[in-house]
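First comes one chain, alone, set out as structure tokens in the form predicted on its own.
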Amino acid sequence: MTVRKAIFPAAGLGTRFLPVTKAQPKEMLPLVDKPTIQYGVEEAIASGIEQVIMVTGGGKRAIVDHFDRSVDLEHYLRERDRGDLLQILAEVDRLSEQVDITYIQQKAPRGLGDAVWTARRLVEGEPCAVLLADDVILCENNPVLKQLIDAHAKTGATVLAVRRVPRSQVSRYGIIATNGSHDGLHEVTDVVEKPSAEDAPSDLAALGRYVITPAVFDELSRGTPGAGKEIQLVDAIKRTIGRHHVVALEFEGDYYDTGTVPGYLRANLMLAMKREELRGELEPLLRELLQNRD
């Protein structure tokens, strides 16, 4: 079946970014001048997704407001002849015209798997995508989600996005074990959550993009808690291995992990340096800071 729907789990408390996330959703923190979650919605649209399902929690109203029209702001800018800023607002408004955005609330912070399970009735038994807003992946020609959807169309499998990481960093990720590979597509035999460097079955880390089949929802329905006494999506995928096909795709694209403060700052700096109008001001500042860092 065609993958038409994408789940965006956006109910987390964002405790790593306190105090800014006390009243501001982590997903709305800006990368330069665009909230992180907008990058994911743009990727979903470019990948042919028809419906985005936002799984939110308390205090996430800003996400809804961002993708909604702001008539008062438009009126204010129009009166002041700020067509340049009206154009920016129009670009955001067009996102909700290109895809249906639906919101559903996770009742309690019970883990990523529970957030995905919350959207089950809206998915209606279809294969669907899952995108984590913390993981921003940019690819000009072929969005990462589209790469996964194409892999699912070819195999009918649950598909995980993976990338090779240094052995010293494997303890930060879910690491896959494989049994054969072809053209960057790996047969998954196991997923080990945050193993030590010595125990890791490979250096292939699962990052925040998935295409999951109804079999994964069947496992999530069991409500089996995992790490942190939360329901983990990777655990549900792992339990389908052997009965259902699971593959991992080494994707192409620039990956930015905004889920930690250092990663978020790095992503902002790298994306800003890619913009010509900002690079001219930032480059001499960075040189000055490096020269005077002591």
Ligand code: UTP
Contents of the next structure:
Amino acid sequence: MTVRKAIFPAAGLGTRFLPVTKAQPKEMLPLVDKPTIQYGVEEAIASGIEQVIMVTGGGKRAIVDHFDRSVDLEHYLRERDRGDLLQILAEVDRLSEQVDITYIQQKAPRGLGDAVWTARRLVEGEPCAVLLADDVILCENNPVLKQLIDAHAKTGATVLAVRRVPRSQVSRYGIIATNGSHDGLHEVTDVVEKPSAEDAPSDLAALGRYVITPAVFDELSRGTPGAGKEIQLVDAIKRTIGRHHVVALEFEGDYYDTGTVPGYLRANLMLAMKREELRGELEPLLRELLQNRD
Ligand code: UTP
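After the form predicted on its own, can we look at the form predicted together with the named molecule?
Complete assembly follows, chain above in first position.
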């Protein structure tokens, strides 16, 4: 069955970014000049997704407004002959023409698994994608979600996106255990949340892209809380192992973790340096900063 729907859990409180997230969704924080969530929606469209399901909570109105038209702003820019800026608005509008964007409220932030479960009726028993907008993954050709969807089409399995990380960093991630790999796919036998370097079963870290099968929703229906008393998506996926096929794909692409302040700053700097019009100003500034530090 093809993957037509993508869930974007965006109901978290973004506490690592307080105070900026007090009255503003973290998904709307800019990477240079585009909100992080827009990168995810663009990736979903480029991967052939037809319906985006945003799971939002209180205070997330800005996400809805971002993907809606802004008639007043358009009028203002038209009167001032700012065709260049109207073009930018048109590009955002085009996204919601290419994909249906549906919104559903998670009633309380009970965890990522609960956010995904909130979307169950909209998913209608189909395999579906889950994208965490914090994890921005940019690929030259084949978007990472498309790579996952292709892996699902081949195997019918739940698919996790993984990347090798230095042993010193394994304690920040869910690390997979695998009993072998073929065709670039690892057979997943377990996922260990935030292990120490000694206990980690591999150096393959699961990042914020998944294709999940209906079996995962069956497990989520139990509502079993895990770490932090939250309902964890990875726990539900783990409980399907043995009865259902779970594989991990080592994706190709540039990964930016924008969910922490240092990761967010790194992503902004790196993406800004890729833009010619900004590099000219930034490069001398960075050199000067590095020379003058003491
Ligand atoms: P995170 O833990 O990274 O995001 O959840 P957070 O909770 O917003 O941020 P911190 O930890 O307080 O700084 C991973 C993803 O799951 C979503 C978040 O929006 C994020 O995209 N999420 C998390 C929900 O949608 N609902 C929840 O109850 C929890």
